[in-house]
Amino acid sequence: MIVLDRVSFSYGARRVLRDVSVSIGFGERVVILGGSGEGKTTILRLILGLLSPDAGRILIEGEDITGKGDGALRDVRMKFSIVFQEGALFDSLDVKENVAYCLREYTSMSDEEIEARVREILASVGVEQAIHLMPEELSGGMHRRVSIARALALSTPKMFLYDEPTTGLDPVNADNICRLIADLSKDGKGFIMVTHKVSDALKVADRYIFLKDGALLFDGTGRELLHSDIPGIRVFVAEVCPPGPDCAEEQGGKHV
């Protein structure tokens, strides 16, 4: 269980999160929605201990990680695989070496074992054919898949964290990434996906959290989200669901 207990956080004078409390199970499929600058990615960084809250606590499986250093957080971070929006592949390394990087740095695997593991992971996300390509040779969708593969390389996570995984992708590639996210969660592993794209969120999740002005405005199902009469949410979901009951019934909670 991941617990944010009355968490507040600011970047300098700008308050991003205000007294946010939420609990998320490791097996849940959760999307955090909200506009730019509403603290969505900040929550992922807080969960990993990359940031420390100004107030409140963060507990991972009952362990209070608030204020702990990198050494103490290593075991906690190994519970997660995270794919940040920018992907951050090494431009000077091909796909194989990007995925192999952590295996070479943190394990004693032989070259043959590393190559076998890399091929296995790339096959699992559908891009084994790209193993010898450089990052600049990848399409946007392939780049995102390789980023996911690299996140999977070192550990078998209990939960995936995705930061805007479909941003900048065309509709076909965005749909493919949503399918991959859903497939990777079929063995009981949950995920937290941060996005501002309601259409993609509705394809993958069971639970939706909405942030507005640093506060938790909504926590519920897709159907409840689309039926919400909260003005801030109505404006946000109007793109995929104009006012009216038929749309909400058709779209709510529908997975890929």
Partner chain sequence: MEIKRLLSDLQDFYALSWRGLAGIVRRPFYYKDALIQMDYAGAGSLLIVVIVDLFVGMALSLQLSAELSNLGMKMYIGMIVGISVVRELGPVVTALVFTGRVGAGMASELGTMVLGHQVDTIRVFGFDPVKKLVTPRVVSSLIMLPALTIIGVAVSLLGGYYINVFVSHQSGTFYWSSIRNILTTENVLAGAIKPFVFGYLIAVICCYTGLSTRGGAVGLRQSTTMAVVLSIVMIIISDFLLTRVLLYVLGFSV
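Mind pulling up the form predicted in complex with its partner chain next to the form predicted alone we just looked at?
Below: the lone chain, stripped of partners and molecules.
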């Protein structure tokens, strides 16, 4: 269980989150929606202990992580795997070594086994041909997919965090990534996905959280999201579900 207990956070004078309380189970499939700069990435960073809240507590499986150092947070962080919005590949290592980074440290696999595993994961995100390229030689979408592959390399995390995994991808690849995310969550591993694209979100998640002005504007199922008449949310939903009687039933019905 991930619990944010009345968490406030600001960057200097800029308040990003105000008294946010939410709890998310490790098996849940959650999407965080919200406009640009509303603090979605900030929430993920808080959960991982990369940032410390100004007020409030963050509990991961009952353990209070607020204000702890990197050494103490190690076990907590190993429960997660994150795909950063920027990809954040190690730019001095090639694609293969990027994906193999954790395998080398945390498993005793031989070089051949690692290579085989890396190829397998890269194939699942459709970039196996890039295995020997350096990060600077990748296109934006390939970069994103390699960083997803890297996050998937270890099978130990209990929960995946995706920060806009489909932004900047063509529809076919975005669809593949969504399917991959859905597949990975089949064996009880949950995820938190941050995105602007309601259409992608609806394909994968059960629970939707909408952030606005540093607070949770909405927290509920896909059907509720589509039926919501909160103006801020309607704008987001209009993309998949223009105002009209049937659309919400049809879209939300698939998943609820």
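Residue numbers count along the first chain shown, from 1. As the structure is a computational prediction, the values presented were derived from the model and not from experiment. For the two forms, the rigid core is made up of the largest set of C-alpha atoms that agree within 1.5 Å on superposition.
Relative to the superposed core, Leu73 undergoes a C-alpha shift smaller than 2 Å between these two forms.
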